[in-house]
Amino acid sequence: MERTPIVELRHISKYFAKVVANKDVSLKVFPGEVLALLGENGAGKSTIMKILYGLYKHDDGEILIHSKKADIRSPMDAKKSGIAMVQQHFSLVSTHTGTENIILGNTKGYIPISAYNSKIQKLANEYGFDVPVDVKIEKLAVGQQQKIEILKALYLNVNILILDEPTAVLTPQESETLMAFIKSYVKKGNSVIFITHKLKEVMEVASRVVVMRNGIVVGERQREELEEHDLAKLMIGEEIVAPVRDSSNRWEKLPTILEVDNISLHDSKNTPILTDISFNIHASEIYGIAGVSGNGQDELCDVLCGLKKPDRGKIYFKDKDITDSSILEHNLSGLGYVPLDRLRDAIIPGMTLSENMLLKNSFSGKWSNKGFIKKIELNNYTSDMIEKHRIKATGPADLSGGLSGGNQQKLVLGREVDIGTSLLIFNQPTRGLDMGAVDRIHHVMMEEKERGKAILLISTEITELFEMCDVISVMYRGKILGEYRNGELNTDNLGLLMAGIRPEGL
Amino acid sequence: MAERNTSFNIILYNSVAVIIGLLISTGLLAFMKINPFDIVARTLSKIFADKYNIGEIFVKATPLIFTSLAFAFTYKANLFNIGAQGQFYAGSIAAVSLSLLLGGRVPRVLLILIVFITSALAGALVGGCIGIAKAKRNANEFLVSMMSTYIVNAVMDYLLRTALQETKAEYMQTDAIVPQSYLSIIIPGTRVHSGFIIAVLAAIAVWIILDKTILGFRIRAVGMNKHAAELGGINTKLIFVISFLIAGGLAGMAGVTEINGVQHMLLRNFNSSIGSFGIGIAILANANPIGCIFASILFGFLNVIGTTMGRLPGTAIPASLVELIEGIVMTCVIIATALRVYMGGKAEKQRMKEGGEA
């Protein structure tokens, strides 16, 4: 079937200072289809779309729109050509209302705001978007903000919508609404380019899939030939075997390692961040905390690692009260912590790999002698670490900032596993990582569990929680909504709990 | 490999920048209807004809090594110590007081040792206060250190008018210290004194502390990523204080080299720009302690060029030319730094375009 593509990218290449982001990428978009752009993080999916949207300038190649050569220099040009993009990080002014954000840049002089409000509300209803357009963005939930972001594109009457990892911030229910919208939108003859690294979404919504790896297109599949296993292999370049969870519940008979007893925390404005949080983790237990980002998980980590002190409540680690201990005391007592934002909290990008290994050990005396660094021993240790966790680096003297996100995370993982002799705390350890790194992290967690360590896994990924955890609890607005054995919950129930709704019968 | 390439590039770009800066600044002489080539040739031949003039380069460089180290050290902890001038004055006050008090009464070596230690402590005291203000109250160390210079300056003026004033009570200056408290001259026929060697040793010591010790590692860690350092158990506030203590101590030692090595007395507002030049030199050296030595010598050289030009017989070159040269050279170096980073990125891109592999 010969159709004319509305957009065609021909042999596009893009080079950044340190990496080749895209090399000779060619792809076509046809009217009325959902093109899924599948690939790991750093595969170049976002970059190629940012080129199409005019945010980046390509170094080689050409863009054709309606078979005519187009020169897209800015998002403004892109929009004129009927292309809009919803970025992973929204570009909304949080102190303005939805309507104000939507008309921003498309209006001048006197603004008849109520007329705009009703016009845009109508547009929202047309697509079944349940979102008030006259409310300030900061008052809206993330899923609603995304709808405003999409409305911004729809308002401009574009016919190609690029969505960059749109489900990353959504609850399962919100994702479903989004998928329904995509299906109805393309029925009208529009096209959607859907950037993702999640196979399930591709299977659900894509009419065609282009798989990218390391900046190049490695394969293309039509709807009818989609097969999950085949796509995963294309995307990663190798087979992945998920770790097997030991479901014998051996941990129940083992001693409690961490006991969190009724802790509460307020912020400086006296708004409660954490309210009466209690849970226990035994040796050899993986305890999962599910929840949408921003429900107090990060603050809970801050309290557990000693960065913040709770207003009320106690924390016992190996039967010792550590509520008021310093961060250093936490580190020295055998608590390892893999924070959410590794570039901010876990590594120093401007330092070498060995210096990063030293970062949490500068007080333990492990690699120091009379105040001097034992460089040879430290380098040997780091080399072992590079080999053990298959970190892609040339040696211990590489700068950690030059590594990919997955390799940085493996570096942090290696260090923390050695420090955390009794307890490991993971805050969304696999967020934004490629499947190879995710797999490595999951295997290491299972190994450490077998060794008798207690593990706390905070995650937003339902599949990860079901795959790894012995016990799962849900955090919503700073409270624990309930604690369940793995197996007591299904995806739907967990999704509802994450949205703050307690399903019937639980 | 890549790292060696970078340091080679830094030296290359900075050298070219310095030469261009010199060409521009001396070229300005043409506006005064003076032939720049002639003047530069005469100046250089005059400097290199005389051992004394060559020696002056190192005399001028000595305090600059200390003040540039004082900036570079805190810079590694991502702190800005703009107050080296005040710390230097504090050291000078200590040096002159002790030399007046003990000069001739204790052996020279012992005296110099005592003077070095107390001057470093005096500088560290001023620096430490800045560090404490930063750690305890999260005060902006940039402003606090800058203002601290004025305070020390006022204290110095007060002392020069009262306790330390010369016996004649005429000018705002102290009595001259006795020759037994001078730093010894290491090259006869010049003013080069042992302070230069101590400055070089100080730079090497700073390099060892920053690069080889756990303390230096912690300082750099705090400087590059405060959050990660804190989660690593490092007490960032303590690091602030320690960095400022050491930086203040370094600047304070410049007081000894100037009082006991060159001036032999304390004068009002003396060497009033070595603090600010220290900042420029540290930036020129990319905050590398060893680089600070060479950059300071370069600035010592520029200074000597300027003064020699101003003194050439038969020309009316203003003495302020020194500052003009130094300013223009500095500007060129900063432009070169920006250019080097830009070109580095571009070369990398080109290399990948040709290399092809992702």
The other form holds:
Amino acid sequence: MERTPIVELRHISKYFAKVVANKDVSLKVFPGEVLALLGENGAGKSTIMKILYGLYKHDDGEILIHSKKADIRSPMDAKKSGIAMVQQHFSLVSTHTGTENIILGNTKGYIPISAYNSKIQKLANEYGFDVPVDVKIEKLAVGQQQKIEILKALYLNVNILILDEPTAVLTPQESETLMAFIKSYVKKGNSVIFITHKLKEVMEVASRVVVMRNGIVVGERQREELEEHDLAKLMIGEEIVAPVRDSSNRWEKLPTILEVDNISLHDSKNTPILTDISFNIHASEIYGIAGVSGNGQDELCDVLCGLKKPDRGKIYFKDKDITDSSILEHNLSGLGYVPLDRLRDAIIPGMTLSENMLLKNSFSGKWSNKGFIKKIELNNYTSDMIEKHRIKATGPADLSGGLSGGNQQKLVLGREVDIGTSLLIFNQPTRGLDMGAVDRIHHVMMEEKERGKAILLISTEITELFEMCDVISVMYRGKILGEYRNGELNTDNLGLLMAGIRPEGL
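Now that the form predicted together with its partner chain has been shown, please provide the structure of the form predicted on its own.
Next comes a single chain, given without company.
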């Protein structure tokens, strides 16, 4: 007897001007299953889920809920149909408590807040969520904020939960808690659609896997029919060969490129953001900083790149004090920086690829002569970058805003690698990227290490740190908790340090 789907998407298409985001996409979600939705950046995964959640309106096709045609025009319509979505970027009001965020828009009249606190705390305990619901969001860790987002959905008693890259900012222990929740949730007959790039998570919790590429569905398998390498090949159409890390520690005998000496930084209310941060990076060394997002990593990058001045301490770059140097001096000194938020800090979406390549180089004379841009040379250079870094674009005149996130990141990568002749700083360079883009970035990092560059890699991904780094330190609440050679820590110990807990014996 054939099962009846709880949700069915039939022949869905979505166009943004001339860009085809989804083309004739059909998929089913059954009660009590975890459907993993995989694909490269720009494959159309998030778009099709935003259509189901009512954030976008499809151009063709239809949606069926419990075998009945549904007209989902807004998230409110979706929630009435039992569908909720937890997106990568949380939609929480930081100055409100967890309870206030959960009941916001769902309660009228007099609100007995203590009664709601008890009700929602009971719901949190039911699913094993260790989160204080009466505390303001701004005081909660990232993992706890995500649990509040999930509780918003559970409070509405939805039975279809869409999770978009849910473990991108979590520690291993927090990820385990989330996996346990998903298993518990679907056992009750609910369904989860799980968008992720982490294949180990797919193998752990998925019932069925749908793979998308270029806006269409290219494969569907039961989880037990697949191995991880099968998923990787389905996603990007070719085998992934991970770069091999040189573990000879030859960097120890090479010159120090960056020296950070007791850096401290406070905010406008004199609250410490960074406290006595010290470390050195040698030529041909990849130095990793682990930590959950929001523990001072972004501010450290701002200080190292000249965007902020430290309150105390010194920064030496190739034995020169650059603590008070301008941003322009940093750019011209051989320091390249791939920031966390590429749209805010690295590219201008309304500019062409060539124009974005010119950014940060406009004062160097490399692409200009007496105030005039050397357009032919710049376009040729950009075309070379497109080919070298496998950027999916038709040419240098394309707008960077029209690229997928992974291709935008590769554009930034190409520019910053050329600028950073001695030092490269990467702040979560692979966050939310598909396996193909991650593989390209990792290979470039290893290539630049071999060329003698010093590399600072800030990441929340423990696997990435173990694969890439020679030395790993851990940041928690603006402090370095410890510095270890690769191999001195296991996954559990590193995860505990990221949560601010120092394991015995370390």
